[in-house]
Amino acid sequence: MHELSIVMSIIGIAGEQAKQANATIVDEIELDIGTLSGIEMNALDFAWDQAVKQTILENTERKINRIEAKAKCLDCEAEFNIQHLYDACPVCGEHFLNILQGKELRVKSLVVS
């Protein structure tokens, strides 16, 4: 379950940022998670619930923005939503794609006090 290590990294990021801001509480954390990021959301929720106990994120409100995957065909230049990395272009059927978004996994913002 790599989601646990991801949550541990998020806790570390939040702790560092709170320390830099001379804050002791993180009121809110906002995460961007792309649909192609490889994150299993149920596993993330479970890992989150267990890992944040007795940390700076224990009582933090968590907001998650799911970023839908989009790609651009390198042959016909059509842009379209995709569900999987191996999806074909719906216009020309080719598989040579540039992923424009959907692989994100980042802490977008923190509200501290």
Contents of the next structure:
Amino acid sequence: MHELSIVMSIIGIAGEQAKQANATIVDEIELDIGTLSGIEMNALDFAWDQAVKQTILENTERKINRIEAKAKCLDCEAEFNIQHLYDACPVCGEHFLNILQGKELRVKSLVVS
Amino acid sequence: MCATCGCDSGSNTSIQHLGENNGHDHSHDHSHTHLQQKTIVDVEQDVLHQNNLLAERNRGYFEAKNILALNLVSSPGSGKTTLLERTLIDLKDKMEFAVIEGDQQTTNDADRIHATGTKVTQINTGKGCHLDSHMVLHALQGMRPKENSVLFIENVGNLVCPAMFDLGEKERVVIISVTEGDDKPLKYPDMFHSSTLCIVNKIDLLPYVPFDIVKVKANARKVNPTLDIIEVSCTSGEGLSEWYKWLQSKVLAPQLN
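Counterpart to the form predicted on its own, namely the form predicted together with the partner chain:
First the chain shown before, then all remaining chains and molecules of the complex.
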């Protein structure tokens, strides 16, 4: 359940950013979460509902951009989507992959007032 | 008062279920204007930013003092503490060691390390499922490991959560024992992907368990083709010399002058 720590970090970032913008309310929060980020979405939802109570994010609308993982084969240079870290290159079958995207875990933007 | 925005206009508002999730679970029969306009803030900040910053701080400390910091991760019961006990005793005269132990509760593991005569600090995470760089920072402040030493950080036994948290270590070592499944690298790929060495422990039990060592290696290298793999038994001592060789190869020569 590291998702709880993740939600606590998100609350911290939102609070800090709202303060810097002299805002007291966070209306919306937009998150980028890659499919290989190590975040289990059900666990995130569960942790979110509990953790945001009585915080600046309690009534905030949450938008999540799921970023599909992509990799480049270091052997044949093919680029392709991957679902798992152990996926093989669909062209040459090798496992030497460079992950291009899908490990994102970031707060993209806030709407504050 | 509007429970969502806190603005104080209108007087006929009835608010029910105060303190529950939805502050707007009421109807407005008044109109009001919000004084402040909505602003979009581009944040683009990694959620683990704070952890990563402190991890870099730890890393700088280790580099300045020429300390080789290793983060030991595994499921509970794979033999991390036993591997440490053996290592600390066998290499006592060759290297200077310090250990940070991470567990939810008790100082049992730290007591075992302490019995070997090694400097040790226990972190109890309470309900926490992993160590983070902030905990390690505070542990370091208290223990002050010596220059040119090797610091083992034994993480909380958990193959999932610790994978995401950089502690500032130089290398991450994942330990798996033959009493576990040989498909573990596929089931918990993040940990194997982020490690540089995999130790397969308890190989003295291989005759008694349906564990395919060729398969586990193949699975681990599907996730991480550059992973080093060393097979050991902390009971019989088999393979430990390989592990000690690896360890010695990672210790940087102390700078003279």
